[in-house]
Structures are given as structure tokens and as C-alpha cells.
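So this first bit is one chain, no partners, the form predicted alone, shown in C-alpha cells.
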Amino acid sequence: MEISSEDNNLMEKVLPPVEQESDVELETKVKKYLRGEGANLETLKDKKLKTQLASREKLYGKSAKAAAKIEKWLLPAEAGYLETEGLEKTWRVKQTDIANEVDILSSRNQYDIVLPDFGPYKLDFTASGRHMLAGGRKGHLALLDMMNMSLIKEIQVRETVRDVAFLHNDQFFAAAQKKYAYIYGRDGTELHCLKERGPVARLRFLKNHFLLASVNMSGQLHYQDVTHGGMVASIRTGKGRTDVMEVNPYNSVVGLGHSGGTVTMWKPTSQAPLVQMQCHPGPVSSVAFHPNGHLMATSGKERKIKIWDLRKFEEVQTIHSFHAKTLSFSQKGLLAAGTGSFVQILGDSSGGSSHNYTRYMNHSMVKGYQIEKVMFRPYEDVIGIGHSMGWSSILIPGSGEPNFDSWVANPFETSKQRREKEVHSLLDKLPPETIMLDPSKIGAMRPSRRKEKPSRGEIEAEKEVAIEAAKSTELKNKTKGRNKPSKRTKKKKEMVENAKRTFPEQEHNTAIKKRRIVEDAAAELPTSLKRFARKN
């Protein structure tokens, strides 16, 4: 039995009010995970690149099908920003009209903490988001559930603290002290010292290769394995001291910012850098990468701030605002800048289609707070900031994911579940060699290119280039009687003798003569040894 368009039209009629407008809204919603218009099928005219276009483009209709059904039951919760009506303006929201408006587990996301003789702080948190770990200038250390609004552990080092950073888990983070970077467990044990990185600047922990990337005071770049203790790789920036360091999420791609306005991409494979990019004409004071890792946004010291789609490496935007000292995107987009005690939050109005950053909301801290770090919280709408006078959380309405998967970060996981997740990362440890600008090209196959012989006027041109090369190279001066005419003369015959081996024909030349030499040699020999010589 076939049913006919006229029926399923008269069908979708008798449907019930409701079912008809979660039809509506699973189209919409299948239309926003759509890549765009298909392929034109019609003009083309060969048939299999028509056949496999048009099975294309069906798995791209079915797998935003799939996403849109998975949104609709599976993601109930949406994303809030603050709305406004006629004149006003978001900006001009205060953190004390947001907490008259928010219930009562929200609101105490809103504190200071007043450490005036510890500061300034440097915050981080895990990749939930439960857990908050905080580093103060003079050796505070303190690690707080942010759940329960409770202190886990606090320790004082003595020493000065310039950067902190959680491990895989909550269970071990590390700390950039005077000296070396140490590494301390949950209750505040001192794990290891690391000695070979010598006084570290910034620490970062790069999570799907269990690698801890820091660049110390001499502007020295180095991966250390925690797995085993090794060290991945040591690299020489050559751009001098820095203590701006970032992780781009989407690849694992180092960037450090330098003193000459350039921002530097690297990885533990390579000597040199992926990516080097002026940025800015003075110094670069922070960098901060997007969660889609598209996008970069860099601030110097004139003043600027910049936001650049590292798919093209071009500056799509360029904001005229203050020196911003610190840099951070949220979950969802936005862009925090933080300078004295000023934090702006800049949001995308376009939507993410063409990278308009405009002016979301504002707070001031009490004045005389500098600020160190801003940090938002993963998946919550809170943004935490730490200063010269301890450490403050306020409320950026719409920052965080709504929606967390239990599998890649659970706020709620119990230690059973911790040391399952544990086990299943080190199996699904990425070694660093996987760490490129475009991972998706990861198993994928390289095209063959079938090298062409050159003809022999190339190689003639490029014999003698290298001929006038070698004999152009200006010798060293050297004394006790090394630096006598007929030795520099001899000298450079050997280097020019060595240019002429390097190309083919040389090399051919050569073998014609061996071939002559082993013939001769056969010739010479008896009648009785003659059938014991090598046959070509």
C-alpha cells in the first residue's frame, strides 16, 4: 500500500496543535546544523562525482537530523543573556540589580574574598568547573570546592607563586614557585620538583596529551610528560622573555605573545615555530583562543584589541578600548578584559557569523583592586577574577554551557567514577606528535607526488650556482700557519670538488668509472679465473 503527498499533507492537518509545532521547531532547529546550501547536482555531468556528492549530502541532512533531535530531548536547557527593552543598555547592569533577579543558589556565586597581604591571585579551575584552585604572589596556595562554597586545602609555600595550574584532575595540580615548578597533590604533599625547566613564568596543562607545557624566565619552552616524568622536548624561542602563554583548545597548539608585538604557535615536534603572526606594533600583554579554536583575540600595549580567524590568519576585528591585561573567552563566546580594576565583557551580536564584538557588560572593582587574571567558570554563567586584594566571582548571565555531558565533565562524579575516567583517559592518551594547526588531518592519507627527473640544462644551471657558491664562501682566518695561500687555495678546490658530487650526473660519472675499473680488472685476469669475475 502506497500513501500519496496528498494524504501525508492531510495527515499532518489532522495532527494535534502541539506535534505540529515540535515539527516546526525540529526544522529549525535541523536547519541551524545544516552546512550551508547543498551542491547544485543538476549542472554536473559526471555521474559518480554526482553519485557521490548526492550520498553527501544525505549524511550531512541525516547527521543534523540527529543533532537536532539530540538538542531538543537530551539539551533542555538554554543559554540566558540579558535582554533589554527601548534605551537601556546592557552594560549599565549592575551586579546588584542581577542578584535581586536570581534565585538563591545563583546569587552565591557572587563574593570577595579579601587576602590584602597574599596577592595578586592567579586562578584556575577544572574542567567541570567544581573545583577552583587559587595562587597568591606570596606562596598562598588554596584549593576550594566551588559546589559547596568549601575549602578543600590551602598550604603557604614561602616563596613567591607566579602561575598555578590543575593536572588532569583535581586530585594534582602545580605551581610556578621562585625557583623551580613543583607538583602537589589534593592535601597539599609536595609530589615532585621540577629542576630541569628552571624559574617558570607560566605553566599550562595540555589534558588529551597528559603533557605540562611552561615557558620559564629566559623564554625557554618546555613539554614534560606526567605519565612517565620525561622530558617531551626543551625549546629555544629565540624572542626573548615572555609571560604570555595560551592553549588553543581545539588543537593544543602553544601561542606565546612576545615583547616585539609577534605571536608565536608551537608544538613539542618542532624546533621552530607553526606560526609566526605580528600582531600588535609594541608588546603583546595577553593572548586568548576561542573554545572552537577559530579564533584568537591578543591585546598590547597600545591600547587594542584584536580578534583574528586563525583559518585564514587574518584580523577580522579590531577593538579600540583600554590596555586589557588579561584575556578570556567563555564556553559560549564572550570575551573578558581586565585592566586596573575594570572588567568588560564583550559579546558577539551577530551571532558568531561575522565576529561583531561589542560592548556586553561592564563592572568595576573597588578602587585601588588590580587586577591579575579573569577566568570564567565552565559551565556556569559566573566569571572569576583575581587581584591584588584576593580573588572575586561575579555573574556574566549567558557565559557558560547550560548542558554538560557526563562523560567528557562531570560536577557531580563520584571517586569511583573519577578513577574509572582516570583509567579511560591514559588508555585514550594522545601522543605529541598528533598536535598540529589542523588535527583533522590526522589518519588521513598524504597524496602522492611522483618526483620529475630534472633535465640535464637544469642541472647544469644549478651545478654551477652551487660551484660559484662554494667558491664565493669567505674562509675563516686562522692562525699558526693554517692560513697560508696554497692551503686556503686547496681548500677551496675541495669545496668546490664537494658541490660538483652533490648532483646526478656526478654520481652517474662515478659509476661509469668503477664499471670500467672492475671490467679492465677482469680483463687482466687468467683464462682460469675468468668465469669467477662479476657479470653485468
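For clarity, a rigid core is taken as the largest C-alpha set superposing within 1.5 Å between two forms. Positions refer to the first chain, counted from 1. Here the structure is a predicted model, which is why all the values come from computation and not from measurement. What changes on going to the form predicted together with its partner chain:
In the core-superposed comparison between these two forms, the C-alpha atom of residue 319 has shifted by less than 2 angstroms.
Relative to the superposed core, residue 464 undergoes a C-alpha shift of no less than 2 Å between these two forms. When the rigid core is held fixed, the Cα atom of residue 62 travels 2 angstroms or more between these two forms.
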Second form
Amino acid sequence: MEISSEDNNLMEKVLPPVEQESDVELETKVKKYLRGEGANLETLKDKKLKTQLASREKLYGKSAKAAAKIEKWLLPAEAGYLETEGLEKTWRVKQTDIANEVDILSSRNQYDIVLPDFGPYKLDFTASGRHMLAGGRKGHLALLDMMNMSLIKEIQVRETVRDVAFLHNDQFFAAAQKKYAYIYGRDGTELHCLKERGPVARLRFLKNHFLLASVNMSGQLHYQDVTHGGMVASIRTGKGRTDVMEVNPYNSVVGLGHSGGTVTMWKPTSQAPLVQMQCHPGPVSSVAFHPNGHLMATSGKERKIKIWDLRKFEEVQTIHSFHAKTLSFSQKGLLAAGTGSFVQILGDSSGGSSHNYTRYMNHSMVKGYQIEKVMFRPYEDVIGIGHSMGWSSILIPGSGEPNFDSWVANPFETSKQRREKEVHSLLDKLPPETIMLDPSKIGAMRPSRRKEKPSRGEIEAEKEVAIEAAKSTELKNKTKGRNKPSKRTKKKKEMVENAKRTFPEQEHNTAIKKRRIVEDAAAELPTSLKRFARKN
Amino acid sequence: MKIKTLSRSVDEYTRERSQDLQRVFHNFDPSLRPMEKAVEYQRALTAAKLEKIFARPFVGAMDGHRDGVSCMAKNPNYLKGIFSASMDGDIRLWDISSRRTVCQFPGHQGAVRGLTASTDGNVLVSCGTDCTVRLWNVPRPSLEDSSISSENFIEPSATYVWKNAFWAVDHQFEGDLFATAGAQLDIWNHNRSQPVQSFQWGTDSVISVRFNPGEPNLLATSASDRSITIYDLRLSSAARKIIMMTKTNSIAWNPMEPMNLTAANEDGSCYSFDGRKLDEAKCVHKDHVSAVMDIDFSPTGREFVTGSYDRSVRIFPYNGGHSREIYHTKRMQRVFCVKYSCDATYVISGSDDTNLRLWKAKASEQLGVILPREQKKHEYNEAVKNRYKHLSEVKRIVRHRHLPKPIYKAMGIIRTVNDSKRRKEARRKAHSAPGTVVTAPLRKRKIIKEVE
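Switch from the form predicted alone, shown above, to the form predicted together with its partner chain and output its structure.
Below is the whole assembly, all chains and molecules, this chain first.
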């Protein structure tokens, strides 16, 4: 009887394994929402300040825990996934297999739009993923509602279109046409013709700063503020023509790929590049940035894809025997590479800090279709493919963020919500000075730059160490009469003198200072007494 | 093989009827919000700018007196009522919301120097240089008062004549005694025409008196011999006294920390004391450039308002050395009396140009009923402003205050004089033997001695 009662008590004390695991999981989420370590308050001497900061840190902890619990229990949707069993492989799954497994709403997102006359097509999505902009090279511009699968507006500009980009919402878009870049309204009206840029090769919009960035056929980088129309920066890259341009969403730094194999990063307040990386021996064909800002994928013409860590500027991984004309990262970190008629999706198989991108899914287009651009649609498990015969849309399970925030991007927003959001975005508009490699420097303490001067005792100690090292150096054996004892002694003395000569500069400076003081004292004497000043 | 893709039904993410609220969803993931520190700093800057845009502290002026306003009193029982008295003997009861005179109390033949109301708000006590103390019955507020357009005159319920002029009066908290300041400190009862108690320490006139809100038998006075004295009515003599370099014009007790009092001094500073330890000021509040004439605490106890001879009104934190706000207009003359309203929302100042002026206690506060969403927005703006107030851009905007040119120039002169004194003191200390020249801290320098 006693033994059984003890067992019952022991069983009651032990937590079930599910709860233990959930605690560990919750700790991981709390750490994410804390956004870094807390401050070290032990060095503070002001008790009142220490108490205030400690209570604030406690408040941050409570907020992070509440956010972690909301993520665990209250978010309405779960991420998509693709799981295989036994000998099945994820890269063998075809779109027809996916269509058999998913519901009708999802299968609507698998389609081909065949437009053989105006291709190849460039694509762009709004931040919420609801609207898509398609630009055909031969002058076709189309604005589509991806939720209703309806065409909002299409126009034919009857000249070359090299790139298209949405501005801050679906009301305006920009097109890089043959001679100039143009800004159009939602109803197809031409609003602006941007003549100062010259022939534009690539267009990108920086959402937080309301800057329209473009690189033209001469390799010049332009930033223009779309709220007041002023040209914020014109930068000559000096590296020739390029059509590889991408914006890092983490810090709004623009990355350009060049024909010499380098990738440079730019900000509008500096004429020199922030970073120059020699990524490939040959021309760079495409660049993509991970949404967390720490990974970059580059592809070169020598049939390699490389993954780079942008915090240490080191190469993390190289993927061989594959060349990508276009690269794109999804919200959940999947990497899409498109070349020829083939799209390959790479997933990060090792979760956590190390990265190992392996094959996840493949998709083959019809033979003869040349892929121009792949782009993941935000907040959906959909990738858009622009190619030479139109554009396509296929399902990639697990690529999109399942839960949107209505204040960040809302696919179901009404026109009133859009107007309110526009006002708030303009109030929160960032100046171009906030574009930097590390955005968390804003509001942080600047480290002190004062270097401590070594004291006299330390200088003397260093001097003695140097002299001893010089004395104990072994001399090489010379031949042909240069190894006589007198020459060896002379050489050793020279080494000791050289070691000493680096240190008397301090005494020399001190002597100069003393002489200057004496001269000042002599200069202050009246004229009749200057002849009595002591001369040094 | 298991496959799941994202699929969102429009019905689940939008409202069902046009009268419903729009559905909103939250995701606090940091990766959805890039550059959030820069955005937060930008919001702090925008909040600081919007605070300056919406800073409109002046609400209105109450006109009616024919001479300078000499003193005011709050009605503790009626939030909208305030009493004011002027140099020609006129006493009025004002309605702050409509900014009109409700009734008048004529009777004094000279300047009214002291005005106070009882704690229940039924009795108004006034005294002046005509050597009389008058008690008035305060009329009951009713809805009919606002409709009557003719003027009301009220007779005093009692008039006490005494042998000297009076300079201040204050009513006991929750009691039936009031104290007058004159040639000595006199304690009166409502129903007797003679003081029930008198105190005198020294030979100079007592110029201000204030009862302690926490201990009703304690009161503090200041006299024209530059002293501050604390009396206890349960004893027959004074409890404690300090003598300062310049005289104190007014005294206020902190209603939330009743052992602390703040003295408005003639040298332009205010000194906060702990009543148990008067030989050292706890805090010196220095922003006025001329004599501080009156002081009053907010009912929250965390701020006080001062009126000065330099024609400005300042609001100080109770433990800060500098003011957070300065109010001034082109026409406002020397401010003789200031009061905080009983709900800590308004500041009322009376000045030499016959006007009472109504100001907001927080210059950019949104008055009226605030929706919960507006309240959250205000709290968020305040939080981001406090978080970034040490950065130079936000700090410059938050701390900027327009100053009238005479005050600005006087500040420059005062700074020059103080810097000169400091340099002279430093040179004297440098050329003396170490330790012989001792500089007293400012919190002790202005106090000559303490007498018990």
C-alpha cells in the first residue's frame, strides 16, 4: 500500500511530456519576440534609474510572452506543408498531384495565361499579394486582382517595356519603357514621365521610404522620392550596364550584380558602395535577398548558385550544375530559381542557424517557354512565373506566411482601410538617411572612440622586451667573408639600436614640449627684460 | 503523401453585414516589420511635432474686474466655481465653463488681500487692508443661475473689525477655524468676532498663511522678515522657523505628501522643503526671472503652478529644477495669483490687468470626451516620445518653448551674472589654501539659519 501511494505521488508531480515540450517551444517563441538580449543593469549606480529600467525590461518580457501565447493559440491559420512518406521525394511531386489533394480555392491558383504576342513578361505583386502587375516586353501592361481572378486594367504602350513595379499600393505603378520610365494610375492614365533617368533597365520601390529606385542602361542608380518628386540621389556605379537589381527588405539597401562578378550594395546618401563582394568569376545573372536580411542568393553564368551570409559576408553554400536567370525568396525562406523552361524550388533542410538549401520541388514548363521572372506571391502558397508565352501560377506548399497583420498588409482591405493606411504610411515615412546596413543602430549608444594611452611604465617595459628580443635573435650564417666575428658583433649592435630607435620618440616629443613652454615664457617678458631670459 | 496549401475564404476574413465592424487580424512577428526601430523613431519625431502643433493652452479670459486681481480661492464643493478679488474691494464668483460672473460680494473698502473658502464650500472668508474680515454665504449652484441675466449682489453674513490690516487668510481643512495674517497670526472661529488664539514670533508682519491639508492643526506662514514659520495650534508657541535671504511671498503644501511644502520666493526661485527638516531645501525650482508671487499645487501633488512678477505663469514638476511649461500672452501683466483647478485640468491666473485667464494644464491635451482608441493613440505617442526624448532631434522639439523677449533678455543677464559670480568664486578658491573657501550648495546657501 505504501509503495503504490508513493508511486501515485510521484506520477502526480511529473509533468506530462506534451506540456514540457510546449514550455520549451514557448521559450523559443518568447526569445523571438524579445528581439535580443536584455540590458545589463548591474553596472548602473543610479538606483532609481536601475529600478525604472528593470521594470521596463520586465514589461518587455511580459509583452513577449503574451505575443508568444497569441502566436501559439490565437492565430487563425496554419502554414502549408508538403510531407512525403517512405520512398517518396518532395521533388517528384507534380502540380497534377497537388491539384488532386487541395481544395477548389487553392486549385484556382494553378493556371497558365497564354499570350504569345507580347512576351516575355515581368511580374510584380503588391505587399499584400492581392494585386499583380504584368509587363510584357512588347508593350503590354496588365493590372490584375488575384483574389477575384479579374482583370482591372490593361493597356498597350506600343514600345519596349523592360520592368514594372508597384508603388506603395495598387493605385499607382511604374513601367521602365524604351526611353524613359513612366508612372501610371490604376485606371491606366499616364501620370508622370521620368525623363531624368534616361533609359531604365530595372525598377524597384522602397516601401518605407517612398523611394523609386532604378538603374539605367548606363549603369547609373537613381533614387526619387515619389511623395514630392525630388531626385534624392544619382549615383554613377562605374561598373557598366547591369540589369540585376534587388532590394534587401530588411534594410532597404539596393544590391546590384555586375558583369565582373561583383555584387555591390548602395544607399542613397553615399556615392560609394557600402559593400563590394566578388561573388562569381563571371557575370552575375541574378540576386535575391532573404526577408530576414541575413541571407543573399546569387547566381552566375558559370552555372553556380551561392548562398551568402550578409552579417559576416561569407559564403555559406554553393549549389553546382545549376544556373538561374532569376531568383526569388519567399516569405518563409524558400528559394525559387528559374532558367530556361525549368523552375526549381530549394528549401532549407536544416532548421536553425546553419543553412543547407536542397531540392524541394521542381516544375517544368512547356518546351520552348523561356522563363523571364519568378516571384513568390506574399501571404499565399503561390509562385508567379513570367515567361515568353505569358505567365503562369503554380502552388508551392509552405512558401507563404499564413497569418497577415491588418496593419502591415491586408489582402482583404476595403477602400477606406486603404486610404487610412496610406495616411499612416505617409506619417511614418522614413528619410533616406535611415537606409544603412544595420538598421538596429538607430537609437543605440555610440561606442566610445577614445583610446587609452599607455603609461610610461608600460612603454619602458615594452622597450626592454624589444631590446631583449633583439639581443637574443640568432644571426644567419653568411658566406664569403661576411661571417667574421667582428661583422656579427656589428650586426647585433645595429639590431639593438634599431629596436631602441622606435621608442625614444616619446622623450623627443616631451623635450619639444618643454622647449615650447620655455619659449612662451620668454615671449611673455617685457622688452627691457628679454635679455635676461635664460637660454636653453 | 500529405499536402496542405494556404486557402482563405473571403467570408471568414470580411464582415458579414455592412453594419458590422471590419475584422482585423494581428501577427506580432518581427520579420513582418522590417526597420521597426527607424519607424518607431520617426513616430516619436512625428509625435513631438504634433504635440507642438496642437499646443494651444489659452482657453479664455474672464473680464469683469475694474482693478488688478489680488487673490483667488477655489470652491472645493463646486468644480466650476472660483472666487476672485481685486484691489478695489470687488469679490466675484465665476463660472469657469461659461466664463461669466455668477454673483458679486461688495463690501470691502480697500484692496482684498486674502480669500478662502471653507472645506464644505458654504462659507467664503475675505480680508483686506481695511482691517476687516468678512464672512459670506456662498449661494447654492442651481440651473436657474445661468438663466438669470441680472447681476447678483450678496451681503456679508458677518463682519469682524480688527486693529491691523490683513494680508492673507486660509481656512482649516475640515474644521471651523481660519487664520489671518497681519501684524501677527490670528486664529478665528466662524462665530466669534475676536481671535481665539494669536501667535507672534519676531516683530514683522506675517504676509502669507497656509493650513496643512493632512494635519489640520499645522499651518505655515511667511513673514516680511524673510522667515518661514510652522505653527502648531495644539501648542501655545511656534514649532519651527527658518530665515532666508529674501522674503517668501506664498507657501503651498503638497496635497499628496503633506509633510512637504514649497515656498515662492522673492528672488525668482521656489524652494521645496520637508517640514520636518527645514535647514535644507529638498529642491530648488529656478526658471522665473523675477519675484514669484503665488504658488498652488495640483491635486495630484506632482506639479505646481507659479505666477510671477515677470508676467508669466510656469508649471513645475514637484521634484524638478526647471519648469516644463511657461504661459504668457502679450497683454497679461504681473501675475498676482494662480490656482490649479480641482480636477488638475486647468490653471487659472489673475493678473494686474484685471483679467482672470484660463489655461490648460497640459498645453496640447485634447479636451472633452476621448474615445478609447484616441486614448490608446495618445498613450502610444507619449510612450514613444519618452523613449526617444534623449536623442537630439526629438529633444530639441520637445524642450522648445517660446519666450517673450523681456524674459529671454533677463535670462541672459541672470546667466551672465551667475557665471561671473561662479568664476570669481572659482578664482578665489584656486588662490586660497585648500579647504578654506567652502561653497555651500544652492539648497543650503539661501537659508541663513534655523531657529527652534
